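Form predicted alone, single chain, as structure tokens, below.
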Amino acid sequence: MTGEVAVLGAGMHPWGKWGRSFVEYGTVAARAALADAGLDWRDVGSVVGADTVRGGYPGYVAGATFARALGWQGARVTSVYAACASGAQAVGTARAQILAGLADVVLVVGADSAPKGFFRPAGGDRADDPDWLRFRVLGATNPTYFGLYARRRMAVHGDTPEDFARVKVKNSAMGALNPYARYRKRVTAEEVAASAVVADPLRLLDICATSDGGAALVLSSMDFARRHGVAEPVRIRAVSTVTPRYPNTVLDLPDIATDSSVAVPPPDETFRASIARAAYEEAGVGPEDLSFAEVYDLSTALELQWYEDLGLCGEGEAAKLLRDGVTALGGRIPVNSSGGLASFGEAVPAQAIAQVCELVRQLRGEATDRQVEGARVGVSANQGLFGHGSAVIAVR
């Protein structure tokens, strides 16, 4: 186990399609997090920004961009990028700075202004770039991979399109209660089935949208939190940012082929399962200790896969867990009480930070109608391109 850091503040800009700069969203979220922490911007010793590739040069140096927007005051700045895992990497960087004694208070910020429709590859010709290749050679957008994952679950575990629809129904019910969500309307299974097919068997309502949004956290040392009068803050106990092990025998975005296992046997666990295991080992807890979880439901089928990768059930048992109501609000282990990506859409560098914001609200008992009763331990999990795994465990 490593040392813990305190979460003093959490703030967000509502998700949507607002048509403004990511800097505005991140600044609003940062000021909300500082207000929640009861701190002044000048109390911050370091800023860690999660980068966006859609904001021009300011997006590539997000830490400095947000520090400038808030007003230069001499704080350290760091900018990190790890695709969908950028926010968790930023949290991990901030925690490391605090535990190393480089700063008492660190502001973590991520925000995005996303295009309409599917994400596109970055411009230019790069024949050695797997992300460029999957678009140019296969024409494989993100939903193509989501459809492949869903088909695999149907073939291997017997999941059905009706199971996938149940995920959307569950998440939309919780997202309808979240003031920061983009989609605040309950959805029925019939509406999912009636939506357009995007990547068979997945329909439009099975796949998350691309969104604008921003999220921020104020982290501090435990000593600073006590001096600030917060005796029992929410604490981050683990941040897992592990990479895959060779050979990877299950196709993963953005790759167009798996590794050969002729000479080297495959690892005992999948990449996503290793992300969770590393977090559990660092935190000194197991899946049986969890009160709730926030997972990266890029598609409804992927949420089911996360149930198994987090150890909430055995392999192939995710659909039964869902059908039995175990992952719904009021169930044994609610998943995506925020409403998940199904309700937010994806604002890439902000999303993993938003997941931790939900952990904080639940552990403080501030989630109102979405509150998980008796929440004590929460985990967030996601995966970014090119082997960026991330999971955060927070406790109260």
Given for the second form:
Amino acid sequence: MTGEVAVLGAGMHPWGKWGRSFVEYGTVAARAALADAGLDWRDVGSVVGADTVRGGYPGYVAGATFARALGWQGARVTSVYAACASGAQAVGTARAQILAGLADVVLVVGADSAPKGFFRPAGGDRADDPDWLRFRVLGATNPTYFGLYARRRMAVHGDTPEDFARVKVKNSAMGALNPYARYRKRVTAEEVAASAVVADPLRLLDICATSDGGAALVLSSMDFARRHGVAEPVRIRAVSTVTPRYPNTVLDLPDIATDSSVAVPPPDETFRASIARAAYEEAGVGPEDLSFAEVYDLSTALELQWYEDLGLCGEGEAAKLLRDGVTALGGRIPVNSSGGLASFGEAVPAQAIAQVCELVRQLRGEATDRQVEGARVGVSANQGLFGHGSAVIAVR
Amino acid sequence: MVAGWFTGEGEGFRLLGTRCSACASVFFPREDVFCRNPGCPGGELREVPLSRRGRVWSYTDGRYRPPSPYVSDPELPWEPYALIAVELAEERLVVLGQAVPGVTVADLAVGMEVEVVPGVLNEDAETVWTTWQWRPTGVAA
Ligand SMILES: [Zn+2]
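Form predicted in complex with its partner chain structure, per the form predicted alone context:
Next comes the full complex, and the chain you just saw is listed first.
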């Protein structure tokens, strides 16, 4: 396929609360990815950074910050911001540059130093910002929305808090096998049930934490990979960065209300489902071709929603899929073999890149104890605040 | 803090949105600049009161104090309140709001009818910030 690019290297900085600058995490991840690729930093023709606004560095910066830390060498530079989809847009940008012939080798980096506690909007009185408004007018934190989705699934599909806890039990078991995960302890259903309620019906162990972390990829043209002696690299076959379609009828972060469907009927599929479909169409594969998936489990209940949005099962059937062990390690399609956000926590600009790192490890057969047997096709799925889609399909 | 989101008192209290004169799309919070329907050439956006009653789409609460800019007194223990997403049939949209004080998640169910009533978001010596709240119908204030 003409649309493919090679993944030559993947690298990460362990997730945790390290209290250091995001520059350090990103640079460690970048050096690891370059070493994995067997390339010198000076071989890189372009660097794409997923932006952060935190970590004590002024403004929305990334690409040039990492380039400076690695040593100025004149590479083309890009910085992208798309909230949780920043990493996917960075991968998408790198891929476009390679396919357009603007660069042979591109380094993609995302890293963050997360604040303590709930995410919150930037300061000041900003009534023109929906993110500011939901906090000021309603006190609606991110877990508020996760709670709404979870309760809705319980009412419509009959999911139970025990089903949600099962997601955490599954992901923590896989995260325990990942040296880059922040939480490396297996969690039991009893421990989830005993944790404090954060946003009814979700408890502390149903909701992902915030973390520091970094992830990086070295991408290249297929020609370069061959010249570099990598005959069968992991290939990225699709990057979906679609926006929603009007009217978006599922109440979504950070909005206080949905679009109205009074004038235009709602689209046949939800925004999340359209993110997956765009990736499938671009890659020429379907859910039946997948070996495994990495999804954005901001909450346990949200992971179940992704099963349906990815087409792993029909609407309302996610809890059954989980209960049947289909999405566990050893099942037909393991989900979040990395441990997911349940084990990592959110390091916003890094997470979508970290998902692709897991795709690469699995497709190379290098995932050690958490290896998905015979992995050939993997998808990562994610969604960025304010209508940023994010999915990547990688193949071997 | 935000002008023109609601109006009236008691039984006359209403959320205010806008309606596009070209395609009839309704917007809440009010959209005064451009119609967001991609198939609409753009019409005049006129203020319109929203339905008083709707049905619970989902609900939750916040057991931990939200960060600023939500205003709460850090000296007082945190009292969780419920948040309700309400489906308005006529406007075909869902609006999130706080439940009236005293209504907890234990009192709510998806599909239950609720109505919009005026409430207090917070107050200091000079100002009372008013807001909208959802209350199950048949519950006295
Ligand atoms: Zn219109």
